[in-house]
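The chain below stands alone and is given as structure tokens, in the form predicted alone.
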Amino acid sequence: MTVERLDDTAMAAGTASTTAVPRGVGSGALVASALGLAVRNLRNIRRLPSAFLPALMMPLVQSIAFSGTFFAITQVPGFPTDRSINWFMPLAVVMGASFAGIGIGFSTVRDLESGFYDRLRMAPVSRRALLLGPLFGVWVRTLILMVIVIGTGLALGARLTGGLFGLAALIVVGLGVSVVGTGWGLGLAYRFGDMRASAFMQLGLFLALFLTSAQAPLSIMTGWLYYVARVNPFTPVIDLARIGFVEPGTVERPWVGLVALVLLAAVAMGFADRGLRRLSR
């Protein structure tokens, strides 16, 4: 056994310790076992850099890199911004939420195999704090993501031109997305137990992003990817979190990009509770 197994052994039953409350008692224990699972969460943000940093430095590398390479973009008439950093920085940010989300699929796989996981179902409370704990350390990470990439990006020369309601909305977003990647991550994880999942995990919200109006407007899209970025769920979401970085008038219907964001945290969380169940049985 490894230094680092038994140091994950020691934390794990520390962990269990602190989740481990009475049962029958209210909301009150479960918010301090979720609260407890979620600080756990972000220690490993400390003790397993590799798990945080690709979704941090994805993002990051991505609104940089689209933005510098795709500049002329904005040259194609009709395009709702005259500056690259607009269009892309709030897609990075919605890309590093996903990834954020599904690395608590990476972290539950991990404690699946290790055994802890078995230790946490049998703890004296609620198993919505399973859900739970891993979705708030998501928004913490999440909240750290947007703080670093929007930064960057206005450095660059974003320009916010919905003022702190286009802020807002992007934060808003952020934080919906990455519940659908927890959602999808943790569904993912139970069901199959192992790594294999993952590469469902990363495939499954890469192609679902960007099989939308990622890198260009429907309005000038063509061919196949055209009707199928016009009827898949996230473009409204993706719109919405560009709502502040574009021109004015640009997103018509902005409460259709809430709405299917709700729908789709609604559905992923579902997925995640489902398969809780099954893992259960």
Contents of the next structure:
Amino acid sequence: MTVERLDDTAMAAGTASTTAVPRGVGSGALVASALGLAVRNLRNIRRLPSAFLPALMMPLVQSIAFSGTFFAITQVPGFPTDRSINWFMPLAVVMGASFAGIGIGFSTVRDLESGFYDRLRMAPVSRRALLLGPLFGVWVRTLILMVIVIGTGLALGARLTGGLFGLAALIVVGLGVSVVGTGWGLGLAYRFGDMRASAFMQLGLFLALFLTSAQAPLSIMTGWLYYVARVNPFTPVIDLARIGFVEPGTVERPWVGLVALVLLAAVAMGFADRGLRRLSR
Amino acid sequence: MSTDVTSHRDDPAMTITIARSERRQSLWAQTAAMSSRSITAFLRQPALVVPSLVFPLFFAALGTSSFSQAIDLPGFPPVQSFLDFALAGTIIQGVLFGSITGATALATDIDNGFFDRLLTTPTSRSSILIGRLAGAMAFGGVQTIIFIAVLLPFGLRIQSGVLGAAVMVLGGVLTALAVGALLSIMALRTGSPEAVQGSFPLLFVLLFFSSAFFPRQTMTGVYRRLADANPISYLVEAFRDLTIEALSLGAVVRLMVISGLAALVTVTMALRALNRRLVKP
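We have the form predicted alone; now please give the form predicted in complex with its partner chain.
Entire complex below, previous chain first.
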């Protein structure tokens, strides 16, 4: 019931505090509020397809275009797969998941500029619900994206060398990276409060993801990028995403990627939480 | 001048000549004023143009580190470093994305009514378009100079020397004119800045399905056929020949003919689109 009512209409009418707020402050109320916000977020897919479709098409096009353009890179001695789609499809999933996350930053900026977010904050909704709700919505968007990108990749000849474990690793990384994107997007949206945040959202994640083994493995990399990618925490995360699509044994310590992912997600959501607190002050 | 006109008032032939001369001067003055406005707009909004300078350079740096070992692959042209190979793609990438800014400005003029106000003045219709394109051309030339100047200290070698670099700058100007005119057609037809901005994914796809980032000779199957059919491939390769080969008349003519022909076709189409807009606003 709460889920149904926590939408734009109820909130915009200023009735949120009286009719849409869950009774009680327990975890059930938190989850219900978060789900309400998630549903609102997902409704925007239907209401604003022009905002969702590019986010879906971009990883798809990236996966196909990179695989075709850089097809020959797999012939370099030491490259861990002989199929370029195996190398670039997981990268596209990671990029798409991260940008699905920062997409919520854009819509939060819109809500902040229109004043809707102020009304949302005035409602006796748990602050954690304001973070978790969008995150649940982003997870659904990321799952849609992963089904389409992975499905297309497999149709184009990607070979799952790591079995179901490898596929599970890619899904976990996709969902984890979407948390990082969500935290980063929300944190910047709360701090800037207007569209100036959007450039930092995109540029920050873009640089963080490309200054890694995104295009080529560390083993064949040379120059400055090698040193940057070696210490970039996103490198083991991307390696983990690829574990099911490269030669077995290529990723020697998958747990490093998992730890890095958890830490990055925690830091990003902490960044968002601090931003929300600052906004409340 | 007015004295001359008075003194020759009795001579109809002279009067017509003077009137034509004044109209020509007026046309030049109007076009110059429009061009100046367009170039000033570029200078006043660095935030809009900086990405089209920074991102191509970033990708050149990234590619040089990631794909340095790819230059030994079969089908790769003889280059001393990947940076030499990457310059042409960097120029085309910068010019493509930079031209979006100019065309968006034209669409904004239409959208906010400034274009209509210009039409109510005795301004030459074509000077409105040519002025905008002059801004794009100037920016294309500056971009090419900046890309070469920034990459030279990092090991870029232009085998065709200073003269070849100068030809490349001219090629950058003509390419910017061609792409600027192409995007202006979209601006004139839609009058929507969002629609022009929306051409970014299309340009992204065109760029990736060409030889901008990797040689066509290393591609296979449908990717190879797409790159073969993509005119951007030939434009990029004309720039590349001047970077990796000694100066030759053939390479100069190739770049001038390809970029010049592209400019001729798209400017003609843009002028037609302008006429159509004037007939049916």
